[in-house]
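In the block that follows, a single chain appears as structure tokens, in the form predicted alone.
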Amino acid sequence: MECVFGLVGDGFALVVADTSAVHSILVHKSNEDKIMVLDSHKLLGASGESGDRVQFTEYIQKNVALYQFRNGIPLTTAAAANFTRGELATALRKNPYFVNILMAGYDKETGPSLYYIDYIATLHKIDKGAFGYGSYFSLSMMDRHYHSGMTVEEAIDLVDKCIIEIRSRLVVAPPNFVIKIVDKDGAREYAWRESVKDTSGAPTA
């Protein structure tokens, strides 16, 4: 029951993802970070099969870093999104990855942007988007409340509305979510929304 969604505001973009690591009917952990910091000004939120998600996102992260190391300049968000789409398209005809991606970034020339990339290598630049079962509710909430030029406070308020709707309407709703933001100051973790604390590392009596 994964959920990843994101939006573009006034001078920033943010990505939100659930933090549940699930297999079949079992929840293995509830603090799995599914939003990778690609570089100083890019975020990559992913949903899909756990192995594909981890392997593919790390592969993209290392290749983006390699490009910057070789050329001395980072990829733009659009270039990174097109590279990611190209790798998914190549894999689609060999050994496909079942992974859906929202890539957010900030570029000095163009400002914030958000890209939708699905597992069959569809690429779109969007203002708001979502993947997973939670998208049924988060997309409807964003359709109702989203507007261009949102402030950070308005965007976080909308994110909270989406999370509340997912938790109350989805039959097996993920309890915890992580919010990350990217703007002119860089990509960073903004907040967590937790209703269940992970106690897997806690000592037993």
Given for the second form:
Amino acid sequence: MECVFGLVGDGFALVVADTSAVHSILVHKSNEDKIMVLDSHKLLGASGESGDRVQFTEYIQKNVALYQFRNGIPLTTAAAANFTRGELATALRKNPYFVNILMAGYDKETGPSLYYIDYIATLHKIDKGAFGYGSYFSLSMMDRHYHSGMTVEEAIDLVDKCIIEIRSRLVVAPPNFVIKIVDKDGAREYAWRESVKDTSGAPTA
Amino acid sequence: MSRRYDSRTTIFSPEGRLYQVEYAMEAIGNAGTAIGILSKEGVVLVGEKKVTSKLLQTSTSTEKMYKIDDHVACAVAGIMSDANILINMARVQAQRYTYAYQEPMPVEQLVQSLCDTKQGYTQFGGLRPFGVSFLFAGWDKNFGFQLFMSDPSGNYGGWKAAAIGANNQAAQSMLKQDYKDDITREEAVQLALKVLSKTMDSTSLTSDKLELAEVFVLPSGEVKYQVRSPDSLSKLLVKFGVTQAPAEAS
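Can I have the other form now, the form predicted in complex with the partner chain, not the form predicted alone?
Zooming out: every chain and molecule, the one shown earlier first.
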């Protein structure tokens, strides 16, 4: 089951997602990047129906880019989150997208922020949040150890604690995770946490 | 004159002109002047009222100034009924943006979307253009105070000071002479009233012949659009010495 979680620290926000692409009992790949870089200072971590996930997040990404081309200014994180929620809400009673989203961003005026947007178009601005079965473990871990204004080191330490919990306690735990960060310098990949690597080929004699 | 190219809005004349758009601008040239001036602390809009009757209910309605959203207002010159349609469109567009993004619509985007609508009436549908020019005054967090002027062609520009309606060229050249970049809010009001008094046909300026509105930011950070009451306006006219036109030297 897909795990996405995130938190806000001192001048930054982190989004963590597992990297398994699963179909029934088969793991297609274990290095699937589910955290999209929405624009220079925004991250979109998504989980859910894989076709919908890619379709919807790319749609949002292109609309965010179009806004910037048209108007010469980027959307704020709040505006992008509300726009995303609006698209989910409009589709909800016709042709819903089964995608859960954690949107993180950094705005010069307001600093880092994190938004929880679930597949039925709920929107919450939060300091820490999570989706999926992994949320039972990561939320509890964050409730215990999170405090506002954490440094990057403290936050990564907490993320690692959450990953350990998921790996040890979730029955079909995903082996690999990707961590992405957004701060005043932009949105970027921070690290991977791999316990299983895709092998390059069969050993030759 | 190429009269045969007049009647359809959606065709060019051989000289490459859109006559209907030009005729729309003619209509505006007969309307009451409106002037807008941008200052560091706000935008002032002044308008000359054409309908001046003691019977007019001035407390509830304005002729020249309209609020589009909490942070944007406009002054109008031209056919009033056309203006009402466009003002309503602008209001809807502003709310539609806020509905999607939960933020106030940036001023230029609002002007642009209204102008896109106006342009449509010069290219397809076979309907005549709107006989209205606007002066948009607003504030947004990206660019602060802004003043935009738009005309029936759907063209718009950002201005430090602008005039529309009757005698707008005379007003514009006066503004060019006297405007300075670091003008304060009060100086802008004074300049606007001075220029308007010089371009108006009537011999004496009284508060019932004018409308004055300002867009500024309160100490709380909230954007305010305020139309001056007739009493407050009369006091201003006396203060700046523009009530008795015959007494003025130049």
